[in-house]
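Presented as structure tokens, the chain that follows is alone, the form predicted on its own.
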Amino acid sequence: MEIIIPDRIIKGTLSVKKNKENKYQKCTIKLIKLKNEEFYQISLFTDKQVFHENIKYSEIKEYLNNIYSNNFMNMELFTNDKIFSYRITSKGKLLTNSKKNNSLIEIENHNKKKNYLLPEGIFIPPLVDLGVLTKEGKIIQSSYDKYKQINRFIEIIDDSIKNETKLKIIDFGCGKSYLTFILFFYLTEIKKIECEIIGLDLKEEVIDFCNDLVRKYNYSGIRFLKGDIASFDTDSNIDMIITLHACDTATDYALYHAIRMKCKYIFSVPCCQHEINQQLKTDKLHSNTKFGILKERFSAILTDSIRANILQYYGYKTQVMEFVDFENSPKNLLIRAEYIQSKNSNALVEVKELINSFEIRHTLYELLFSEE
């Protein structure tokens, strides 16, 4: 069906998947500036993750045709005079509405200087390799939400570190190294840090590829191993551990590690806890994990509740914090911890409670207590 598309769409959301097959949970689209022109940004949610593209602004009523007649069965959209809604019923049926707008909707200028910890124009050699920087040192455009991430890492680490001379680090499921480099780069070179960073991956390929940038660049203070976060041979002289979107319990045996060598920092982006999601008894929590989605995220918040009750239980002040914003990635936790020596008993009672209450296992607690 054709859809009759209002001109100067400010912003818009698509929600409501038409079928099954549709891996598309949420769509929304909304108007930039970009190097004085204008683009829709679309954001396209899966239940995982967030895919964003540009778009013409002469290319949208023919996108949003497209997209929600194939994909969604409802849609609105803003314009600064009124909210137009397009709904299509169980029977096929489109049904539309308007009505007035009476706010004001600022378009987003992306030309805008970003206030990042490492803001745009600083050149940091081995992201032009990593395709997040161009030959002349700018942000590549579909490398700014992982800019954005990065940054946001960093500046919560930042604020973690303020009287350190020299940190021993570990990048658990290191992958590409974005993060390892930046933070070697912002260390060593902003911070005046004696730094030595360790990353660790299962891929021998990038494992080889971030190796061969450390000689290329002559980073003598960073070196990647291949390996398995479950089997790493502990070293107790470790200060920081950092892991970000260790999937599922890849981050539990990194917490692991952290607390047998009694590590100073921990700063953990946890991604796909799948583990509690498959053991979670739904005749007891019917209200909550009759929807796929809710028990995925109910999932997600008890694992984390459990790793860092843990974390205080063995004398790490700890935070569960919002990383970056949801629309960037739907993984936007992070757990900060900074051992201070100081055991919480009381979250150990809180844990065994948790998984006793709701009969599951948890690998960072039977790796921990199962020794004792």
Ligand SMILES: C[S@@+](CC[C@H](N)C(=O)[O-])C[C@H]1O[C@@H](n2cnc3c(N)ncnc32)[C@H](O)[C@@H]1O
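Numbering follows the first chain given and starts at 1. In this text, rigid core is short for the largest set of C-alphas that superpose within 1.5 Å between two forms. Since we're looking at a predicted model, the values are computed, not measured. Compared with the form predicted together with the named molecule:
- Once both forms are fitted on their rigid core, the CA atom of residue 305 lies less than 2 Å apart between these two forms.
- The Cα position of residue 343 differs by less than 2 Å between these two forms after fitting on the rigid core.
- Core-superposed comparison between these two forms: the Cα of residue 361 travels less than 2 Å.
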Given for the second form:
Amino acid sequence: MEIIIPDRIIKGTLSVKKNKENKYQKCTIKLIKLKNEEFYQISLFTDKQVFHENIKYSEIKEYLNNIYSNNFMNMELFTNDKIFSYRITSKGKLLTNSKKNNSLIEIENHNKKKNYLLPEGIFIPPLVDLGVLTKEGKIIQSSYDKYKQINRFIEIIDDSIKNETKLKIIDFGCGKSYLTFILFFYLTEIKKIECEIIGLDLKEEVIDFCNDLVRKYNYSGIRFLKGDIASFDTDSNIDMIITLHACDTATDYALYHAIRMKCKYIFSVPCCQHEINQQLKTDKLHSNTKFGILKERFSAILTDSIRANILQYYGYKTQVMEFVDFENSPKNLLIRAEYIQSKNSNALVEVKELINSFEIRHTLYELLFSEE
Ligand SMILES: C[S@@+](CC[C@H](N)C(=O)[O-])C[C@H]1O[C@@H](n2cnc3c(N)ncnc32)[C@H](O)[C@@H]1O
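Compare with the form predicted on its own: the form predicted together with the named molecule:
Now the complete complex, all chains and molecules, led by this one.
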């Protein structure tokens, strides 16, 4: 049977499988704009996966006729004026219905460039060597999440350093140093800030690789050092420390140095907070700790709460914020702190209460207060 499909559908859903052989549970369609041309984005849902395809605007009526009559019992289609419902009864009769659509549906524009501080197209040469950009300056698909994280990280730094003209920065646990290179580029080339950055990491091969890039591109303001954050020392005055996903207690050592050196700015995204998870007494909080994932999340939150309070105690104005969506990275909390020399004594009282009541050791606390 030929089904009459309305013109200019904006979105729709097909549901209720017609027969067991149909592996799709559901199908959705939506009108999208791609390179100034309109397409329909089709999403086909199985039990476990979703498959996407785009079809031409002119092909939608034939596509819906086929897929609906072969695979589904129900279909709902939206135009900007009306909502059309189709239902095939158990006796195989098609029932149709329409009602007024009171809400305007926007067509998704898939061309929209993300409003990044460093939008796609800005060419940062070492990122080609690091496999983030193509030679033409396009972001490589698999690096989008990292690029977004770094953009947000730099946006947050940018928001704090409005009046700075000169900065000395350490990137603790710099790894492949995407953040280090992008931040250096942003500060020196775009903000025109005089800037020195040290990247520190345990891994010799990444440090050698990054130093080769420094030489290749003549970035005299960046140095990479191989070493353990725990034993790091410098005579220089450091203005800012950054950490992006420095594992477990590496973040504590980084914060410890920042406090010890009275660094003005701290931007730290912790990761893999195992220390407390391994110590948490399971009888104390059994309703939580009997679920592994809740114990892990709770331990991570406890770890970062203690860190943030210790920073407040030492005179840092401290915030803990989600810097990217959870889908972008589940390790999405950023501790942002600025040294304003306003000590919060009560924060330490609260830290001690947490440490005593959970009977835990916490590296940052021990580094600073073990003599007490
Ligand atoms: C998950 S990676 C993140 C790398 C980089 N910041 C990024 O976001 O792409 C963590 C890095 O921290 C480094 N790291 C962990 N513990 C360290 C320590 N105690 N001292 C120096 N580097 C450390 C690791 O070698 C690794 O390269």
